[in-house]
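Next comes just one chain, in structure tokens: the form predicted alone.
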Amino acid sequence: MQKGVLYGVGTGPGDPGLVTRRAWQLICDAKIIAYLAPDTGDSFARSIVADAIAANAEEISLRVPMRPGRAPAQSIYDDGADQIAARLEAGQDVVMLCEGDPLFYGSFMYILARLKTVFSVRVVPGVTSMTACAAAHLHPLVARNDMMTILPAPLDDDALRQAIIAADAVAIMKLGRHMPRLRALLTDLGLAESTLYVSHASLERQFSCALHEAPDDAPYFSMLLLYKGQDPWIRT
């Protein structure tokens, strides 16, 4: 019996409009239907592409404890990835979801990782949050020859400081918890004037604003953007 074929699809950082049109077809299509989801509440990646999943599609929902610590999720992704490969065996198709793009950032790897020297797998890219969060302030991300560095949030002052005065331009993500030290870093730095904020790209409840303007109480999926070079847009 042929296998099964593994569709790794990005389902981008919130509006379904901006689903690539072949993710939206596969999914319209798909009998078997793959997400993470947190420990409560629904899955975000899910929740974009809601309208175009098949009321008859069976959905495969990987719960992960959202907490520090890598052994829970590990054997997560381990039973996850056999209840995958239970249906990849047996011929059939699943397309998995993840917000953004699949291998920016994206859990879906962690299942990539154990499936891909098994059975054939196809990743459909998906617009990021961090152009996303660029487009809510009409700025742009990098110019020219200027060097972009991303950085988690969780990662200690010294470790971001150092990346940050190396780099031109720079997004830091998954901000949560840690808004508070990075606003004060930023301002220690001399950088908070120039940093600007977004929370919920591209939703209906998106927020930007200047550094100075964000909430101390950042949701997990918002953003702080950068530059430091002069505004691309000027001529020189």
Second form
2 protein chains.
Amino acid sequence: MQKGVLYGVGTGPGDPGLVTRRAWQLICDAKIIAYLAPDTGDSFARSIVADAIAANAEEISLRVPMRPGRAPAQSIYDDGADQIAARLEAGQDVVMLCEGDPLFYGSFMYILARLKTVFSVRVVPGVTSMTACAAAHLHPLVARNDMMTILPAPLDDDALRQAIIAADAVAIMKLGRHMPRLRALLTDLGLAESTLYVSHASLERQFSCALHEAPDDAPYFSMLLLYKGQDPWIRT
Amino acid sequence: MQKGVLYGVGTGPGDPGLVTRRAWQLICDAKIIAYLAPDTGDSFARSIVADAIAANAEEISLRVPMRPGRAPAQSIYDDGADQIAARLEAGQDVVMLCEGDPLFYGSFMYILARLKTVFSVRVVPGVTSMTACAAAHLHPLVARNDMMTILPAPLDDDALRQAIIAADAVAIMKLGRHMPRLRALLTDLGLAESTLYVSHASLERQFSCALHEAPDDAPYFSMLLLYKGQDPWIRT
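Can you switch from the form predicted alone and show the form predicted in complex with another copy of the chain instead?
Every component of the complex follows; first up is the chain already shown.
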């Protein structure tokens, strides 16, 4: 019997209009949908495409406890991969939903690493939160021969400082409880006034402002954007 | 009279299936479409969404001479912005097509800079070639608290070397004639064996291989991907 195919499908930053045509069609046609979800509550990736999921589709919800500063145990991905592998072995395709893009800071890569040597896997790329945040501010991210660096906020101050100094354009992700530290660091570097803040990009509750107006208790789904390169046309 | 709205719409990396639902709908409904095109030949952004453009839509083709190593004259963007502004002043909306994402190494930002203080502008983000290249290889770009740097190949060797050493994950864009130099640099850094090459991601002529199999005469629309961070699950 022919094995099934695993599709890793990006659902974009949150607005269902920012799902690609291919992803939407795959989800509409899917008999088995998989996604990661927090230990309590709904899956963000699923919520984005809820209107596309067939009423009779089977759903595999992989519960991943999210704790600040701690990576989930790999055994959770082992279990999830096993559940998906059972369907693929039985010749059924599985569509795994991934917010943003599956291969850009996404947990899909842990399922992919476990299954790609045994099964056919295809990835449908998605719109990242990074470009959605830029769109929220009408802020060009990066141009011409600029160098852009993407930084997770949990990195330590020295690492952040060096990377910010070296880059022309910077996106700082996963702000959460690190926001006061980032604000102090950017102020110290003389860059606070040109830094922009966005939370929940593309969703109805999207909020964007200059850094000095941004809250200290930033959500996980928030980002700072900064351009310090040479191109005069894209300075904010 | 109410002025028109300028929409900057990402058309993604090349596959029409990777256009977002919002972008596709805006293009289908558009009475005026604008796009950049080389001085001779077709617009890549237009070719991606050709099937969505209404037969009676007016098309504004902004011809931008592309010369290796030289930025187009700003007067060309002045002229293009004037043409678009005339329609917006007359109360007509204009949908400007942009391959990839409008604000990520895109020329849309030069039109945006000229018009955003006078007219309403909305940006619809798109899938970038970077995540499409990762999908072509099933190659996770970046994970957890990794730092990712995006580098245009025309940068000089010292700048490239420092940035590659500092980052966990690297994407090197706009390869073209710089490919032999990049190959030598990555070999010198001991990273050649883990570097991946992709050209024309998501198009029918997509080509992907390891660096050592990649051609010396790489097209402009090609990229190198490299992961050198700590996460054992995403090493190639």
